[in-house]
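Form predicted alone, single chain, as C-alpha cells, below.
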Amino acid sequence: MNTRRDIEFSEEQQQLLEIAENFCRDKSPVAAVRTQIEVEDGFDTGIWKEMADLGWLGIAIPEEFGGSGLGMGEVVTIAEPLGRNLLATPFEATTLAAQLILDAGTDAQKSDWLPRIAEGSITALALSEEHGDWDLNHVTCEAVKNGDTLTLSGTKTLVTDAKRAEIILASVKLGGKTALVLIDRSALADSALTRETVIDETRRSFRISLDGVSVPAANVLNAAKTQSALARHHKLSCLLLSAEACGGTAACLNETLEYLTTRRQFDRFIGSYQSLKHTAVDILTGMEAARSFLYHAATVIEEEDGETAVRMAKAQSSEIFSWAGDRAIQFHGGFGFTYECDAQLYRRRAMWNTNQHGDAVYHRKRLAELLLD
C-alpha cells in the first residue's frame, strides 16, 4: 500500500503567508526590533491589536467561540514570518493556550475564555519550573482544594509576557496528578513576578511565585483530558518553534549574503571565496530541508504520524537555525562579535528557540524510539 503523503499548501495558507510576510516586514525592520529591546513590555501593543483585528489570534479557534475555525497548519504561516522578522509578540503562547483550553476545557470554560483570547486577550503559559525538565508532567507546584477554591504554591519560570498577560494558564499538582488551571492576572500581585534575564533580549520572561494565590476551583481544566492535551501541546509547541526557526534561518542567510556581496577584501567580494560560498549553500539546503519537514508536519500534525513528523522538524530547524546564526556572526569577522552587528540578534533567538521543548539531540532520541518501536 502506498502511504506517501504530499505536502499540502492550501489557498488559505498561501494568502495568510503573503499577508503575514508583508505585515511583519513592514512592522518589524531590524531598527524597530532594537528599539523594542529597550521598551519595558518588549512588544508594541498597537501591533498586537492589529494582529487581533486581522483575526490571527482566532485562526485555530472554532467559529462558535469567535474564531475562524481553521487549523494549526494555517497558524504556521503566521509564525514563520514572525520568526523571520524577530517580531516579538505573545502570539505563540496565546495561540497555544487557546488550544489547551480547546482540548481540555469544559464547555463553560471554552465559552468564557476562548472568545476573550480570539479578541486579543494576552495569555501566558506557566508550564516550566526551575528544574528545566522538558517533561510537562514534571511539576512541583501544588494546588490544594478548599471547598470551591484552590490555593496554589510553588514557582514557575520562563513565563513570557506575564506582566502584560490578562490570563495565565499554569500546571500544578492537584491530588497527585498534573492539572491545568486558569489564573486571572488580577489574582497575582506585581511582587509575585520577577523579570528574568534570558539570552534572547527580544523576549520578556518572568519567574512567577504562586504562593498563596487563590483561584476558583471551576478554573481547573478537565482532569480526564489533561494528559492528552499536554501531549498535543508539546507537538504544537514544537511545530510553531520550528516555524519560527525556519523564518529565522532565512533571515540569517539574507543577512549573511548581503554582507558577502558587499564586503570587499583583496579587491574581491568576500562572497567569491569558495569556502564561504559552500557554507552559504549548506545553510540554504539545510533551511529548505527544515521547511520541508515543517510543512509536512503542519500537514499531518493531527494524524498518527504527526509526532514523528514534528520531531523531525524541530530537530532539523533547531540545528540549522543555530548553525546559520553562528556562521552569520563568523562571516562578519570582528564586527560580528559586537553588539551592533544584527547577526547576533538571530543567534540569540536561535539559542532560546532550540532550548524550548527539546533540542535536536532530545528529539532525535525520541525519534529513534518511535521509528524502532
Contents of the next structure:
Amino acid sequence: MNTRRDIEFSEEQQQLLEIAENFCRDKSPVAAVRTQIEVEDGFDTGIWKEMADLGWLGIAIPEEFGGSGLGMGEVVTIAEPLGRNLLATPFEATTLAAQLILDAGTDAQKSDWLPRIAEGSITALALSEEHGDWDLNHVTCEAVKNGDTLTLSGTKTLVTDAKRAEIILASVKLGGKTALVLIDRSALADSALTRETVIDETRRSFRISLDGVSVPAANVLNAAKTQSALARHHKLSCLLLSAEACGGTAACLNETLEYLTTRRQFDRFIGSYQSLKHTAVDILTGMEAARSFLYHAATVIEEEDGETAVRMAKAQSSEIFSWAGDRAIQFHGGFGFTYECDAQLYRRRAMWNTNQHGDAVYHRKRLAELLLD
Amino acid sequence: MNTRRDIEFSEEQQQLLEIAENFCRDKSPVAAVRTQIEVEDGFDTGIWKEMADLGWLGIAIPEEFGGSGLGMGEVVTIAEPLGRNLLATPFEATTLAAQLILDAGTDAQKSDWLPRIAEGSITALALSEEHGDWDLNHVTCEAVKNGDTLTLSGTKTLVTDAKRAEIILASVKLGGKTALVLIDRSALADSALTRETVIDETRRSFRISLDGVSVPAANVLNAAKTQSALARHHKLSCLLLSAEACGGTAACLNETLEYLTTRRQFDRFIGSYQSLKHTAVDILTGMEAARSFLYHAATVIEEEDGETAVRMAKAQSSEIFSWAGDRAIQFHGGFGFTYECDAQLYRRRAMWNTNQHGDAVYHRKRLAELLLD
Amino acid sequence: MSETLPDIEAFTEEVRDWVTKNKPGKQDFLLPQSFMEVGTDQQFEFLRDWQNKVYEAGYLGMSWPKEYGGRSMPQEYQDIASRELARQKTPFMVNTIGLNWAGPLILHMGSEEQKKAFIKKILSCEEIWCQGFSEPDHGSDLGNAQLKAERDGKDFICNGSKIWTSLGTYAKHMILLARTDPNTNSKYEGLTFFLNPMDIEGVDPVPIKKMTGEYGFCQTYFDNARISEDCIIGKEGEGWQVAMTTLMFERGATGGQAGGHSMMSTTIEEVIDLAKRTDRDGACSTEDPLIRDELVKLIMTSRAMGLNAARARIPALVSERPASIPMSGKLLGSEYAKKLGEVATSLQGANASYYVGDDNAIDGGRWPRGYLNAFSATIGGGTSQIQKNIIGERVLGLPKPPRTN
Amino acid sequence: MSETLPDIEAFTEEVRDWVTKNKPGKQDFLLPQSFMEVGTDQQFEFLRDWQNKVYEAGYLGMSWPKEYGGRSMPQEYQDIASRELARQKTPFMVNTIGLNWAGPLILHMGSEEQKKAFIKKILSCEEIWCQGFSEPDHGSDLGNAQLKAERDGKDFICNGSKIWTSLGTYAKHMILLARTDPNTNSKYEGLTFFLNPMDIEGVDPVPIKKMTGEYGFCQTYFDNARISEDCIIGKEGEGWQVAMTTLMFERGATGGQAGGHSMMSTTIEEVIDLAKRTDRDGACSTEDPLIRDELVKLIMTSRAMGLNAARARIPALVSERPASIPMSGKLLGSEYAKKLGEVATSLQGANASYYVGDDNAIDGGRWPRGYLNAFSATIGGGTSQIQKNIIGERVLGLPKPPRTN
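Moving from the form predicted alone to the form predicted in complex with the partner chain:
Following is the full complex, with the preceding chain placed first.
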C-alpha cells in the first residue's frame, strides 16, 4: 500500500552524477568546447578513453557482456552533465546502440558486440534518412539477402561520429520490413562518408552511402524483436536528449545570469530590469519542470508509464532549452550576436537537440493520444 | 491600376464616429453603466430613443424602407464607441435582424418590418440554443405548418433584450431545414421568457420557450435565401462584436493606464515597472492590430475577402480584449479583485463577447481553411 | 501516542476509512473553494463544523506539540492525512490563517501564555484568525504599512485600516502589522506585530464585494482601538522581521503548518471530464487538436508541480538552488489555477457566458467563477509579478532595482 | 520633371516594366538579406552595382532635392517605386545608413557644403556610410558614449572604439557620436556628432564574426584619429539631440528616407510554400492542425502590420495615439521576422539541423540562418526590451523608472 515515490534516486546514481559533473566540468570548460569545434573529429579521444575506463559505456550493459548491469536511470546521470558542458562525445549513440543490440540482438550478436561496446568501441546509429521524418519505420534504404550475405543500398543521414566509429548500426528495409543491421566500419570505404554541415558545430555528422556495402547475413538483428526494440529506442533516445537539454539549459541560464549580474546599462545592472529578471525566472521554472520530468522519466522509463513520462520530458526540455538559448542571445545584446558569445553555442545545440526524435508539438500530440483517448 | 487601399474611411464614417464617440462618452460614463446593471431592463430607454432619433437603427437599411441606405462600415463606427463605453443597448441585435430581413425577407416582409426597425422597434435575435454551438444551423426548435399558421416548439437561449423587444427573429427547423421566423413579441406570453444570469451584467439575456407559440406562415423568411442570409449574418455579427471588443479594449487599457500612472508601490509609480509597462505595450500593439483588422473588415465586408477579414478581426479582438481585461484585474492588485474596480466590467464583457460566434481558436481554424487549403 | 507510532500503512488505511465514512455529502449550496471565498453564514458554519470534526478525529495539527493541542507526531503522518483529505475532495480547513500563519508563528516565537491561549482553539476552530497586513494604499508593499499604533501607557491606540481581511467578521483574532514608530530611517523599522483581538471597541470589519459578485473579504477599520502591549509578538519595532517569518510559512519555503488542505483545488481531471462533456465544431471537444494540445499542456503543468515536490525531497537533485522549487510553488500554482479556469470556461462555447445562478450554467457556473476567484491567489500574498522579483533576487541572485531614496 | 509630374498609373507601369527587365537573375552565392549581413566582397560589389543601377534609372532618392541629386518629386512616386522593388524581390539597397540615416540627417540639418558633398554619392552608392553609435560596453545606452574626441586647435583627437559598424571596411564615412566634453552634469551633454571620414589615419575597422558564422559587422578602433571640426553636424556638445533626430528616421516615426527597400524580408508566403514542401507525421505539414494554427497566426501578424500602415494614413482612425503605429513598427517587424525564421525551421523535422553549406539543407540553410540573423533587428537599434520602454513611455505615457543619480 505504500505510495511509490514519483522520483527515485539511488545512492549509486547520486555518486555517478557527482562524478560526471566533476568530470565534465574539468574536461570540458567552454574554451575546450570551442577548441573541439575547430578539430576534425570534434571530440577528444583521450576523454573518450577516460570515459570508457570509468565504465560509462557499459553502465546499462549486463555484467555478462562486460557492463555493470545498471539501468538507464544511471545513464541519465552521465548524459545530463555531458549536455551541461556541451561535451559532444559518441556516448549517447554508443549507449543507445548497445541497448538496441541488447533488445533485439541474437545471443551470438550480444556476445560478439556488447563487450566491444562496453570497452569503448565507438558505435554510430544510422537510422535517419533524407526525408527527415521522425518515424523510425520510415526507411527507404534496402537490404537484399543473397545466401549468407546482405547487400545494402541507399543513404543514411545525420549519423554522428561515423568517421571514428568502429561499429555502425543501420536501419534498412529487408523483405519490406524494417531491419537493423550491424556494420563493421571497415566494411565501408571512406568515400562512402560525407561530412554534413549541421547547426550544432560541436557535432560531427555524416551522410553514409550504403550502396554496394555487403555484410554477413548474421549481422541482422532478430526480426521478431526489432519493432519493440525500436519503440524502446525511441523512448531511450528521448530520455537522453532530455537529459542533455536539461543540462544545456542549466548552463545557458547560468551563463545568462552571469551577464545579467555584471553588465550595466543606464547605470543599473541589467539583471535588475524586470523584463530580463522575470524572463530568467520563467526559464528557471521551466527548467525545474523539465528536470523533474527527466528524473521521473528516468525512474519509470522501463515501466508502463515510461512513454508518457519521457515524452513529457522531451517536450518540456526541448522547449525550454530553445527558449533559454533564444533569450541568452537577446539578453547579451550586441555581444549576443557575435560568434564569440557562448549564447550561440547553447542555441545551436538546442536546435539540434529539439530536432531529434520529435519536437514539443510532436510529443504533445502523442501525449494527447496517451492521455485523452 | 490604382492600388485599392486596404482601409477606406469616408467623410461620413468620420463624422458618425465622432458623433457616436461623443454621444457614448456623455450618455454612458461608467457610473451610468453601473446604474444600468441594477436596473431591470439594463438600458436607458431614453438613450434608445435618442439613438433611434439620430437614425442609427436605420443606417444600413435602404432609404425605401425608412433607413439612410448606408452600409455596415458606418454601423461599425457606432458599435465601437458603444463597446468602449459598455453601453449595452439592443443596437447590434436590432441592426443585425434588419440585415437578415433585408437579405432573406420577402418584399412584403421588408415593407412591413424594416420601417418599424428603422424607427426604433427593438428587435431580438433568437438564434442560440441550449447546446451552445456556434453553428447557426444547429437548430432543434421546430415549426410545423398548418394552413396559414406555424406552430413553434422548443427553447431558444441567450436572447438579449427579449423582454423589451417588439419583434423577435427566431431560427427553427421547418421541414428539416433551418428557417427564420418573425415573431411579434405580443405573440409570446410573459411566462415564456426566463431571465438568464450571464457573466456580463450589462446584458439582459433571456431563455424563450416557443412551445405552443403560433405565428402566421407569412412570417417565415424566404427559404431560398436563408442560408446565404445566415452566412452573411455570421460575418456581420463578428464584425460588430469585433467593433465592440476594440472599443472595450481601448477603454480597458486606458483604465489600466490611469491606475499605473497614479498608483505608487515601493516608492515608484507602478507603471514604471517593466513587467507592467511592457505588458501594457503588448496590449496596445495587440489592440492596434485588432483595430486595423476591424476597419479593414469594415471596408471589405461585402466583398470576396470579407470572410477572411472579419474572422481575423474577431480572432484578434476576442483575444486581446480578454487579455486586456485579465491584466487589468491583475494590475489593479487587491483593488482589482473587488466589484468596485471597473476592471471586472471589461473582463466580464470580454467573456461574453468572446463566447459569441466563435472564439479566436475557432476562427483561426476557419482561417486556415480559407488561407491554406 | 508519540512514543508508539502507528504503522504507516495501517495509519493510511485508518485515515482513508475515516474520511470515507465522515466526509460530508453534497450540499444544496455551492461551497467556496478557499477561505477567501466564504460569503455566507451557512458556508462558514458548515466549514467550521467540518474542521472541528477533523481535529477531533485527530487529523489536524498532528505534528504540533501535544501540550498545546497537537499530537507531537512526525510530519509524515499529517502529510498522509492531509493528502487523503484532499484526495477525497473534502471541504478545506476554514481557519486557514490560524493553521498556516498564526499558529506556526506563535509556536515559533510566541510566549508560553500565547501558545496555551491560542493553539488549541486554532485547531478546533473555536477561534477564527484573520490577517491584517495589507492596507488600501499599499497593497503589495507591506513594509509601507501605515496603520498607526501609538503607545499610551501599557496600551497602543490604533487608527487606520487594513484590507483583504478574509473571515474578518467571523474572526476572534487578527495578526496585525502596525506602525508604532513613524520616525525611523527605514520604512522597515518602527513596525510592530500584534496578536490583536477583534472584539475590542474601535475595530470594525466591513465586508467587501468581490468581482465575482460575492463576499469574502473585509476592510477592517481601526478607530482609536486600544490594544494591550501583551498582544505584541516578537519585539516592539521588529514587526517587519516577524511578518517576514510569517510569510515564509505561507510561501511554503519552510514547514510548520498544521496540515489539512486549505483549498478545494480544481483539478485538470475535472477539466478533462468537462471537455468530454462539451462539443466543439460538431464533435467532442477532446477530439479537437488545439484543445487537445491545450489540455496536454495543463496536464504537464499539473504533473510538473507534483514532480517538483517529489524532486525537492531528494537533496542531490536540487543542490544547485534548493530554494527554487519551494519558492516557486505559489507563483506556479496560482497561475496554473487561473489558466485552468480560463481553459475550462473556453470549452463551453456560447454557454460559457452563463454564470452562477443560471440553471443552464454548466456545473453551476463554477468555471467562470473559478477563473475570477483564481485572481485572489495571483494577486494576494504578493502578486505574481512580485513573486517573480523575489525568485529572481533570492533564488537567481539577480540584483534589485537601485533604491530611490 | 518636378513641374509636370507623370501620371501615377503610367508611372507605376513604367517602374514595373523596368524592374522586370532589369532585376538581377539568381546568383550562385547566397545573397545577404540586409546590409548588416554583407560578408564578402562578391556580395558587396554586386549590391553596390545594383543600387547604382536603380539610382541611375531614377528610382532612388526621388523625393530628395534635385540640386543634390534627387528628383524633387512627391513621396508617393518613391513609395510606388520602393514597393515595386520589394514586390519583385530585388536585392536591397546596400548603402542603408547613407540612405536612411545620414542622408536624411544631412538634408535636415547639414550645411550647404555637406549636402553638395555627400547626398548624390550616397544615392549613387559611390560612397558607403556606416554608423558609429554603439560602443562595446554601452550597447543600448547611447547617451553613455565614451569615445573621446579632444579638441586640438581646429581638430579633434579621437580615441576609443565603436561597435556594430556594418560595412565598416567598405565605408567612406561614418556618422559618429563622440564625447567632446567629459565634464558635464548629464551624460547626455558633452556629446558631439561628426560626419567622420573613414580613410584617415588611426581609424581601423576590424570585422567581427557573427553567431551565424559569417561576417557583417566591425568593431572600429580610433587611435589618435584626427578629425576636423568641419566634420561636425549640428553644434559641438549637442550630439545627443542630433543622434535622436537620426534615430527618428530609423524608427520610422518621421519620413525623409531615400526609399528603396533595405531588407530582403522573408515573407509568410515563403514559409507557407516551405510548409507545403515538408511533411509532418506522414502528411503534408499544412494538414497538421497545430502547424495550421501557427501559420494563421503568422499570416495575421503580417497582415496586421500592413493594415496598421494603411490605417496610419487615416488620421481619424489613429487620433487617440498617432505615434503608436509608427513607433511600434520596429518592435513588431523584428520580432515577427525572428518568429518566421523559427517556425520555418521547425517545419523541417530532423532536417532542420542542417545548416548553410550542406547540400541537404533545405533552401540552402536560409531558414536557421535567417532565424539567427533576425536577432540583429531585435537587438540592434534599441533592443525589443528598450523599444517597449520607449513605446510605454512615449506612446502610453507611463512613467520612467526613477533616476538613480
